[in-house]
Amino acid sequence: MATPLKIIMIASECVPYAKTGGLGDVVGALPKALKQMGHDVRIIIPKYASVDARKFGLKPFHSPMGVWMGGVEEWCSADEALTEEGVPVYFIEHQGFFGREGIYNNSRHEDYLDNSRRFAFLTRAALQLCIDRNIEADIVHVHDWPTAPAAAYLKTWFWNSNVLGQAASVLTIHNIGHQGKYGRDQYGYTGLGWEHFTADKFEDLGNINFLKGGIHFADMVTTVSPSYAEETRNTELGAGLSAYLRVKGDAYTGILNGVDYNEWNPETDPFIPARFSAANLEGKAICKAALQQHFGLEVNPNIPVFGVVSRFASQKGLDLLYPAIHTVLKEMAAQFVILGSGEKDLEYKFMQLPAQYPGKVGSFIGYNNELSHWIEAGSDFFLMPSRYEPCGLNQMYSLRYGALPIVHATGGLIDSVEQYDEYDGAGNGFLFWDAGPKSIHNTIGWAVSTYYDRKHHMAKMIQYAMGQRFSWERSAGEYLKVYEQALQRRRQLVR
């Protein structure tokens, strides 16, 4: 093994302590894989009001701690806990910033107006904790806009620090649509200096852009799939930052996320009605019947079930799926099970479908972890009509559970789903290239046709899909290559 690295991971989310999406999954899983490879990894996140200190065994670690921001010194403290795998997690405690409901917004989904200050402070406090407690780092790995400024702090505040002065920075973009844009009047609090409020760094049409500044200062920038890296570099999916990503050259790359197969494994899953494997699919048939019964569908093993587990948001394409479901049900023998929440108009529409198509559609508005496992296990197909998808995880879960994905050919979806070949039954799913109701309808129709008319191809694809693995060990190996590149670039700058 190469020389072990000292890695500090700073983020706004981390499973199991705080999560709103895939960012939390990555920050929870990647350090575990890196530690298993022999590296010293530590995580720093906020101590939100929702973090159960007793459940997770938090203990006081450092108090008090002064953190200089722009013209003001904030006071806070830090607690410590260990993950089940022994990775240290430090929680920055500041009641004024983090002692409230939610992570980024309140229960009405309204973003907190001081988010720029909250996360600039988190980032500075995380680095200050390293200084105060002499926690050295080879790599400081930060995630999305909330902690992107760390790359700038390292090069402008801590460039000559004995603890962090040699550290290289890696910024991972999980969704470039969220950039941390705030008013110019908020910039002074960051303490980064007005010389860095320029069009190539933190300034964006007169306002702040945290992610843009992080891209400029980071030694390496990654995103969560190779195709999403290409899309954000060269298309409108770059959300205004494509030119700045192109400037990074080969310092910008995509690494597909892994899957935690300890949680998503039909052979050991504690949530599903029956367990199964590729060698014995009897349990999957039991799961399908249980899913049909639970959602009030006709319990019939010969009708294909299409599952959906998703946020109801424009990105996820559920507004495109909704009209397609109507046409499919008028023309084909199929069933749908939908689990999700989000935009209220979509919640209402999907809530009404079971009454419109009794015995053919079931829906649950909200989130239920156990039901999400049921849907993966009991569905024949899994729908992801996302307009764009940086990585996606559900399509990889689906493959493991033998629910063949039907996805828009974008981002991590096209990197993990292989198109069905009607000639020989190769592939593991169905892709469509035009994000629209007609394409979704036609691709579902293709899947329905395959289900009824080419059962030998279905069986072949299911066997292939269930045998695939998207491990975090593989992903961690790719991140280690990025870390080495970041260190090389940092050393060149120091010279």
Ligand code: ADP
The other form holds:
Amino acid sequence: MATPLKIIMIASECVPYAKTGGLGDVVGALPKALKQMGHDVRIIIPKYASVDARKFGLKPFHSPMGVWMGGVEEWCSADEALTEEGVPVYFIEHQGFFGREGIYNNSRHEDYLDNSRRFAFLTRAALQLCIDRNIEADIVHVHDWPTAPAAAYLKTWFWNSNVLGQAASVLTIHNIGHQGKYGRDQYGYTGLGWEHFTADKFEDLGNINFLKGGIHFADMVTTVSPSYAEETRNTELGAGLSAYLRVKGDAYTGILNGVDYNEWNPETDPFIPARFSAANLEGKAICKAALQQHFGLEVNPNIPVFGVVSRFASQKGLDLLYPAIHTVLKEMAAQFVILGSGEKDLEYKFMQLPAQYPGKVGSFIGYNNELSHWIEAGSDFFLMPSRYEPCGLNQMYSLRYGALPIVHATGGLIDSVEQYDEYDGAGNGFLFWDAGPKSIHNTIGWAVSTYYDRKHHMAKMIQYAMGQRFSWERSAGEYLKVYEQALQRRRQLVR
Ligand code: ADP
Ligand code: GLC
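Requested next: the structure of the form predicted together with this ligand (the form predicted on its own having been shown above).
Complete assembly follows, chain above in first position.
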């Protein structure tokens, strides 16, 4: 093995402590894989009110800690815990910023108005913790806009630090739709210096853009699939930042996320009613019947079940699926099970659907991890009509559970779902190119006809899908190459 690296991950989410979406899954899983490969990884996240300190055995680690933000010193402390695999996690405790119910927003899905301060502080405090406790790093790996400013802090405030001065920075973009844009009046607090409030760095039409600044300063920038890297570089999916990504040249690349198969394995999953494998699918039939029963659907093994587990956000295209469900149910024998929460009008619509189609549609509005496993296990097909999808994890989970994904051909969905070939039954799912109700309807129709008329193709695809592996070891290997490139770039800069 190459020399072990010292890696610090700073993020706003990490499974099992705090999660709103796939970012939390990735920050939970990647360090585990890196540690198994012999590297020294540490994670730094906020101590949100929702973090269960007792369950996870948090212990005081550093207190008090003074953190200089622009013109003010904030006082906080840090706790420590070890993950099951022995990765140290440090929790930044600041009651004023993190002692509230949500991670980014309140229960009405309204973003907290001080998010720019909360996450600039988190980032700065995480680096300060390293300095105070002499935690050296080769790599500081940050995720999305909330911790993107770390790349800038390293190249400014900590440039001459004995502890962090050698560290290279890697920024992973999980979703370029969220950039951390705030009014310029918020900039002073970051302490970043007005010389960096320029159009190539943090300034964006007179406002601050955290992600843009991070892209400029990071030694390497990655995103979570090769296709999304291309889309963000070359199409409107770059959400205004394409030009800044193109400037990075080879320093911007896409690495497909992996799956944590300890969590997502139908052979061992404790959440599902019966376990199953590709060799023996009897348990899957039990899961399907249990799912149908749980959601008040007609319990019938011969009707295809389409599952959905998703945040209700415009990115996910559920507003496009909604009319398609109506037209599908007019024409075809099919059932739908939907789990999700988010935008209120979608919550309302999907909450009403079961009453409109008794025995055919089930929904649960909320966040429920157990149910999400159950839906993967009991469904025949899994729907992801995302307008864009940087990687997407659920389609990879669904492959492992033999629920064939039906997805819009975008981002990581292109890189993980292979189109069904009606000639020989090759492929592992169904892709459509136009994200609209009509093509969603047609593709569901194609899946339904395959289910009823080409059972041998269904069986072949399920066997293939369940045997595929999107391992974190593979992804971690790619990240290690990126870390080496980041270190090379960092060394070329004169200190
Ligand atoms: P994103 O991060 O954009 O939401 P991903 O597919 O990468 O999309 O990851 C979503 C993760 O969140 C998956 O682990 C999925 O199972 C989980 N998830 C989303 N909504 C829910 C929900 N309502 N209940 C339980 N898990 C959910
Ligand atoms: C983001 C993206 C999703 C991706 C996840 C983890 O939430 O929307 O596509 O899988 O991050 O990288």
